[in-house]
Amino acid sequence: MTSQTGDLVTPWSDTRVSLPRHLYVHVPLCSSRCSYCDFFSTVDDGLPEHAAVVGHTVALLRGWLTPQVRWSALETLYIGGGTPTVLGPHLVQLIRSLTALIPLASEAEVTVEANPESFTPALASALAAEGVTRVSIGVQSLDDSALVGLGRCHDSATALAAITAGVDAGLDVSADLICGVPGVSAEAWERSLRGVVEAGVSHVSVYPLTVEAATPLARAIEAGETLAPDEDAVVDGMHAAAAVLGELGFDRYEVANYARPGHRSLHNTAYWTGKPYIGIGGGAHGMVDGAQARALGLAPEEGGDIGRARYAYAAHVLPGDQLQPLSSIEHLTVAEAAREDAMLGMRMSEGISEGLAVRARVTPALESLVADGLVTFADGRWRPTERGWLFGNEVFSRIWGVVG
């Protein structure tokens, strides 16, 4: 049996091995476009149907299942987008098929993107029933203005209708915001922080507005029809999210996600702790290790020193009857893919320890990072300050830069 890899063909191996205990699948559907987004989507209006989209993310899946390797239960599954929740009653049925070909773990955590406009209290019930345990809800803001400069199609009341049928439905809810938005003021923004939470979520994503080219913003930003972010604002907002999260019980885990105590998304931890995880769909991206790598026909057939293979599919939703090739493959090295873990561990509170930054040979760079207030050292982690989270970029360049 042969991977199809755009135009790359390689073999199976005959080595059986264990894959990632972590499943990605996208969705790429949305009620509309958002004036910031450019992650792969294209609008929902019917065409491709709904059913012809969930019979083409099972085949994916299916694809994996070679006698080349063995699946052991998912410890988290995790369907993004897009938006899943505007497959309505078929986003069940996938949720179902999926699990029928590779079941979930007796504790696996199972999160569904969501938002508001689609998220109903019905629907949340029957996701809680089909083994969901939690969903992240794209609000945003709790301020009607901002939502519209944004480019959402819902407003303030519909997000806590939303919040509270996830809560209702006995989920554990996460609310998605984003900072530094023009024209919202300190104490609006304040208001959004304590309304998701009043609303009874118990995980914040804060992401700051960011111009990604060629999106809407991005052109209207050009045209002088908005705004564009102050970095100052986004700079106090972060800070505002912290102090204001932080005295309502949340701890901040990750550089833009804070948790109840209990309440972190494992599924994304296991991104930023270097766990190798399986993605599927149109603009997916997934990781295998290297052994993996080498039983998946991913790495090269002359094989070397491959520690990881990073791949993408292409961003398509249904191309004609045939399944998405992958539209590339990224090696990494054992020594790059220690440095990659040592640079996205930087993004946690509890930083990285001092054994892989030995491995990852990047104890000189995090000595220098020390000196310019950017990163600790105690009881034996290196950890970033809230400086270093504000400077990430300064973090993660120096890390990854170092040659070894």
Second form
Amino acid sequence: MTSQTGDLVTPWSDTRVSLPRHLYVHVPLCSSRCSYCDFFSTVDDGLPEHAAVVGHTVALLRGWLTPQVRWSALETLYIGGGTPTVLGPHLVQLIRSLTALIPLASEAEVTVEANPESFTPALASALAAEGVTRVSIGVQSLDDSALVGLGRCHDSATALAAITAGVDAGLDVSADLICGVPGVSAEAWERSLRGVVEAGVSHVSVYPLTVEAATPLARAIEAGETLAPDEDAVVDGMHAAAAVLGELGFDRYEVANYARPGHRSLHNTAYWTGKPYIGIGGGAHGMVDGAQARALGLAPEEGGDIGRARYAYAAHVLPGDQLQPLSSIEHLTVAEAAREDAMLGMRMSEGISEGLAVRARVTPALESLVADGLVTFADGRWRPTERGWLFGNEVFSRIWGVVG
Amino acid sequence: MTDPTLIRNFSIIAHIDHGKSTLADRVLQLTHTVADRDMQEQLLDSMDIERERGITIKAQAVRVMYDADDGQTYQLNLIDTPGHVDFTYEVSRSLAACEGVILVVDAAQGVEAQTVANAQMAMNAHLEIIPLINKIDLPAADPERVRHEIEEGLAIPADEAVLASGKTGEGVRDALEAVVRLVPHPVGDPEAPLKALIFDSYFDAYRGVVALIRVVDGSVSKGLKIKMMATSTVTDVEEVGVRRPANIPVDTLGVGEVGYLITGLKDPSLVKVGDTVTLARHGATQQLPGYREVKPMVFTGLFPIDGDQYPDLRDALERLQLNDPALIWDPESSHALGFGFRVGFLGLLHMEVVKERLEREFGLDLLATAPSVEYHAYRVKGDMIVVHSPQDMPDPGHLDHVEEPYLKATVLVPPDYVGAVMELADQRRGTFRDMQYLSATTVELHYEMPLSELIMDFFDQLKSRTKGYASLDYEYIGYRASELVKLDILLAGKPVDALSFVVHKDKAYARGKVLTEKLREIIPRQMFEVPIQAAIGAKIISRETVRAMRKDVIAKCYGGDISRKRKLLEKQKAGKKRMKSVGSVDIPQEAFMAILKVDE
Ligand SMILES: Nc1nc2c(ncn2[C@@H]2O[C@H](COP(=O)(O)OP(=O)(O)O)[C@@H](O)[C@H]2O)c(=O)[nH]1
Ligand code: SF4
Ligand SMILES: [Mg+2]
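What about the form predicted in complex with its partner chain, after the form predicted on its own?
Then the entire complex follows, led off by the chain already shown.
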């Protein structure tokens, strides 16, 4: 302020670009493969060795630490998969190594994805001691025959024990549930919903069973060996979840996510609100803003209207593979980034602000959605209606501008 | 110029797939017109669509030089013709440039419907007919039976029919010998003023209109001032030449010769097929008899799926018309589909071919409405309205009566299937005329029936009900009064004009019902329930409902999913592009064709 020369650069000012405050780490191993799954993951048969997976993952992270960038303390860290808990004690070590490289902010949310068969009380307390605050458990159902049909390698008792292990270790526990599984009655579905809540979860994610191409489930349906999910059952299941969990004090804050007050997933909320994040590991994605993209060499150093860059790792990144095998980099303009935020924001009950809608130039699309009963406007915010959630594709397409 | 006594002009005619184009290939090889290494199957079928579908759409003229057994070298002008009934007019034009034909008959299939039709055309034109029994290499070949069919059924002497195989080349020389021996050489007056017939034309982007001509009297060479008699267009000859099959310029085309003529004219309407070319000054006064006008029989609405492509569609139609004078169109607008064109075609194959070329060669995305015929609607107040599109049919209250085009349909079929053919013809409002045995194995049936019934999947039905044995030919015989009604289709309570069709009143209920059922299967579930109704005037005759979809959401969307899901939405959009949104309802293209596949 006092200098009039203006060309003096204070020698100690840090010109490095600050990196995202959200980190996702993908562990592509599972005990076995579920019939409906199309995530990148391989069966954990001891190879690659767990220690090698940890080493490789840490090396991947180190690859991002170039002289042009600096890390800020992480607000959220999410270890997902796959099934990170198959790493057992090595998972604890992985988190220790990662946080040694990048510090966690105080109050940081650290989530580990878990599957019941590999989430033991011992592991739960070891993780909690390492700074993990939250565990997201793939329960999917408390109906044992449904679990068999889905190709899950655990039963409902194991799932409930896993929840208890998390709760006892002082973790925030979330359960994933799948609705619309053929053969599961409305009563059985409601039992699953109430069962996980009684076991102590503070967060539930509810996904309709989706038949992804080229999965064993898709083949079984094709071959007539198993029933395809029935649309009515799926929708009824979604409605039942909203009703039951609402009654139990959960707030539906995103189309598929319910939380007790104060227990939302901050990491996932970052995805829906346009916060940059780094993702590492096979098949993982990341999103950085224009300045970060330039500093990381993900965009030309100058020129171009780059609002954000999205990148993806190739789906085969395992120990032994190269360290920077990004399979795709995509640039969005500032306007496109705003439109993407508008689209994602409409997944959430909060919707989006009037200001964002204006910046994204999507007000006319939103107005047409209001006319069709898919969106409401109140208190300066555009929000999805229940019907808007059910017909999300219509909402997102119109906002993204691919229809009309 | 060649001495006319050493010229032979002939066409190869046959039912589709009896081997005309393959035979032409062998002639090109035998006369060394095309080197063996440049040879490819059905070489004269040069359009992509012809090569893919294995059919000839456009007649092709080519000149070959043939060293005959008598020691002389003859100039043979050969025209390969299409066999499909839609393109009969191409055959008739080709015949006008010839003195004779080779009538090819498949040794296994025998005489089929277009064999009869083409042979009759050649007879009416007083041409020498050389029967050729082809594909004698086939195990199922039965030349004796076929010889008998030709004699009995067509009344053409066949004891000297050439036995040949376009595949092995056997008999091809015999065929050319027969041409030299039997086809009369052209006769004309070399001293008289030029008289040449334009029997075909095509458009070349660099050279303008290229006319294919047959010189009758006089001669034509570069630099000559000529006149197109019908259009009184005077122009200079830029180039004359012959097709071998590539264009080879020559100095002069004389009496009896076939070749091409380039004038530099760019407007095809000035160079009319059927017109006579003569000298600009002191020319002939009498035109050669022109050909019958080609008249489109089948009309369909063509609409760009993306409304912005409307001007492109117009340009594309204009470009195609340069090579296809049979194509006509008028602008049409539909509440449901926006702006497009009502396009007239010779038949369904012609329609398919044109639509495919528009999409493929011009990159257009088109939606076609179900084909319809030209109705004559007589109003109470005494006037007549020509209706090319069901939506233009006047209200029943104003109508005195409606007439529709009728055909004489000829079906050739083995005796075992006569019953099946009769049943089908009955369902399609056919009136039986007569039936005769061409041989012990082939029966010829004649029906009179409305063209509108024939374009409704009749041919496919005929084929499937006769295990593929039946063949069909037809000719237009005139307009007849019928009790017709317009059937409207309503989606979500709103009439969709592009789905309306005209139907005989006795069939209206049945077709309305089947069509609404079909539409229920075709129209995808939408966010709202979509009632489908068929109505005559204000009266609803059938109703179906497409249930509402209950959800359409990508349930999971975390960090890794975002780009993928965005792309998915874009892909869905591409899928939707193949549909037309009418009001709030997305209608897939097949819906507009569903009426064609309605079989009671
Ligand atoms: N076996 C056999 N097949 C033939 C012969 N001539 C033509 N073909 C086949 O018959 C089909 C129709 O031939 P094409 O020349 O296109 O018939 P076009 O429709 O009359 O021009 C093709 O698959 C030919 O390969 C022949 O002499 N013998
Ligand atoms: S545990 Fe999860 S990631 Fe692993 S196979 Fe099952 S669904 Fe897929
Ligand atoms: Mg052919």
